[in-house]
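First, one chain by itself: the form predicted alone, in structure tokens.
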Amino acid sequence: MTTTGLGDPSVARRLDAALPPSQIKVRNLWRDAFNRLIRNRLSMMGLFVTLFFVALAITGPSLAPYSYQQQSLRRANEMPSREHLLGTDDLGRDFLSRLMWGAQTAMLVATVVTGIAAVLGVVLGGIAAYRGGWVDWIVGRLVDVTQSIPTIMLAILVDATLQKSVTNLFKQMYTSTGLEVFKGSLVINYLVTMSAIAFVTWPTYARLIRSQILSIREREYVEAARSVGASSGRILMRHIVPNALGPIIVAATFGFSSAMILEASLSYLGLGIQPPAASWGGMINDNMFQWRVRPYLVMLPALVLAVATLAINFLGDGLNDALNPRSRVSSGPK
């Protein structure tokens, strides 16, 4: 910053000292940021197996050997073989291809679900932190009240309560429209559950925006655009928020592992994503009655969701260790 026009070079100093620290580093602090991140091997190892699932969420329908609704009553409980390396379920199915279209399922549900849940929590957050008095009374009192409940139960009682709702507006809209993506069950499902865990998820980032936030607006750098007239709105989006979004980006990257659990749990239980659709809490579910005469149906789903939330929740601590190195020095050495 230059000095003409302001007298004192002191006062360009102060002024200086007053800009947000992402206006003057920004590009030095999420390189740092970067190098603390590829260091840490194990969330690297995390990201690597994390991108897998990714990938074969995308790709995995395609190089799927089978539809995932395929079925063949003649070929139904097979052991593996050439042609069903992991054998087929009761039906008939084939079980890889299944697993495979399963990480689409988990995915594409916690992609959705974090993004909705982050975005209403740090909207209804910043504005309650920011504004305060009855707004801040109000969004708080909604966060308590979600909180209070236990996370599955009222993931639970919110996907039941949907349910009927939702499929008899899906039918007068058939009926209205005759647009056949109104016709299915299929699409009924996929949005009861990410609405679901959407409203017991957002709760989490709205409190953590807002702690945020109590904590930036008071610094020198918002205090000095308050002093040349900046609008609460530009403070907010432009000075505040960003200086907020590192704990928002681990709270996500542990909320996709979270909404993942949460999709498989509900599927498990019967109120998330049903057959024909494939799931890996409805393919445990499934097949929970040849547990003693083919465990690994039951094993193979388990234990791809319990890898895929362990390498998210790995990347997560290592995105912790790189955003925010400060809890890594007070929690001492791992």
Given for the second form:
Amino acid sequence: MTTTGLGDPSVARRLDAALPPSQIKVRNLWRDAFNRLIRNRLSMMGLFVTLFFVALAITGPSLAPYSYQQQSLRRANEMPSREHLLGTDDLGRDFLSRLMWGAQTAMLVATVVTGIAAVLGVVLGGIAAYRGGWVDWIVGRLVDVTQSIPTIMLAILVDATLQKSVTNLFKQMYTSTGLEVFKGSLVINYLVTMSAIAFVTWPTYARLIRSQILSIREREYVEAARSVGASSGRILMRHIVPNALGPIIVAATFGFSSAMILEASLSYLGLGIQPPAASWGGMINDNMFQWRVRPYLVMLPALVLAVATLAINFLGDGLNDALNPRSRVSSGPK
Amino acid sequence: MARYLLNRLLTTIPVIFIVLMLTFTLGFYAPGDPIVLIYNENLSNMTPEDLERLRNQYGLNRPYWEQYVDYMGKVLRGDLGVSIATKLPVTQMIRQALPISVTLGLAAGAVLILLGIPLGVLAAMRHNSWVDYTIVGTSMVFRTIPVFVLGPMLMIVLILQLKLLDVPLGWKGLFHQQTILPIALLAAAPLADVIRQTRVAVLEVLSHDYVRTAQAKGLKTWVIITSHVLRNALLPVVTSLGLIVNALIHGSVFIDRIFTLGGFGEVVINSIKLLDIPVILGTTIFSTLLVIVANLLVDLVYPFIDPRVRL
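Following the display of the form predicted alone, present the structure of the form predicted together with its partner chain.
To see the whole picture, the full complex is given below, headed by that same chain.
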């Protein structure tokens, strides 16, 4: 997949000579990757849908006609109308507004989780690869262990135990200090959910980083750099980091969607984000009891969640093809 | 050979110990005095001295390490503690629920084999055609969408719109019409893995010389597939047993939540509702052991079914 014609150096030179310097096209890794990405229709669609959800997460709460928790029992279970475009749920909350707030929950949790898990994974995986020996052994076993426990069970376990302890801790802190910070149960709830999900997802990143560093370190160009006397810091910043970045970006994209699914899963099971906060998974669970009578209350959050996760995964596939063209396996439709 | 088996077993043991340490630590620092939780009803007529005596009796005043070793011994003897809510041993709760989940799991496994392998072979035979893309694409969509999203969607479409099935709640045996949806949902996610594994393996085998020889001597395609390709292509599928068991456990939790089947997942669900930590711990350990055993089994059996693997 080279840009037609421009890949040939002689053609490029001739073109360069003909053009004024300001118009010479600079080819670099990122521009090439971007060109490959925009040629992939499915992942462009994924990109736009993802961007739509990001925009919704940022603007949703201010655009939403009602608050996510504004109840009105007199107007419960209404069908769609002018005032409530998607009707109301059993507590009389505007359904459209809750869907929009749900985007914020999903994106916020997924973003923070991906951030924490990626940093944790990069640091631990990096240390393991660089130090080797017993450090590597310990990180390796930690990764093995967290990956051998079924993800959902570990997430449930960590969430359940943390939920109890952190709530107790905050209660104590509130009674002893009287600070408002320790009062909000919403903050605790988000913190606990995020840490539980980050706890089960970091090994993916650690394993990836470790293997990336170990394999890139043995490449010829690193050997060349070392032989001309480049410092290990320079090798790390100029060679290892740029080469490992592609796989990490791809892993983070897939990690983002799996963090989103885990949040929805925990919320669906009654852990995770607690009502009245709006979470798509929680909304499926809350409205499941009336799926026969008003199926769209279940169908809509389910559809939104499905579309969002699929879009992010399509984007991830495209990014993988664009950033790691060599590792490409002909696994799916292009 | 014996050395390989021993080695493989020895690497599993530290993992099990660290898993137990992790779960024990989470349970150890989880709030809630076990004594208070166990003697909830009789708490009012107990003095602090009584509580202290009971704590000593249950060995809850001992240091972390001592309790950990004790706990490890208990788990190895098959004792996973007692539920706070039902007062029943966790092992007994799991044992009661397990037959339903195992039946469903085996049925889903059969679906995976009967559907996944032919589809994988088909995708490989029609490599890079629309058939291939459709099979791989669709199965990936089913793998991405979580069960609790797919389940309600299918229920709404199949039951409310198309009126094909009844409300599938409760467990009425394997051969009841209500069991179709749970099995389909259980198989939906790991299906993509089986298809992908088969597809890649068949593509790999197809490029071998002996397949070309078989074609050259005029064998029919299906004979080549069944007698030459499939035998060799099935090996990598066996490797994904651990993955499948993992997916089935994951699916069980959500399937039982949707359909209230009373299986393993239901034990987990009920323990979440009440934050019944011993049960959450017990079910986690049990499912982890299941996955570890599945992986171990694959590694132990693999050399026997693939003679090329030299140890």
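The term rigid core refers to the maximal set of C-alpha atoms that superpose within 1.5 Å between the two forms. Because the structure is predicted, anything quoted here is derived from the model rather than measured. Positions refer to the first chain, counted from 1.
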Quick check: D136 between these two forms - does its CA shift reach 2 Å or more after fitting the rigid core? no
If I superpose the two forms on their rigid core, does the C-alpha of L108 end up displaced by 2 Å or more between these two forms? no
Cα displacement of L191 between these two forms reaching 2 Å, rigid core superposed: no
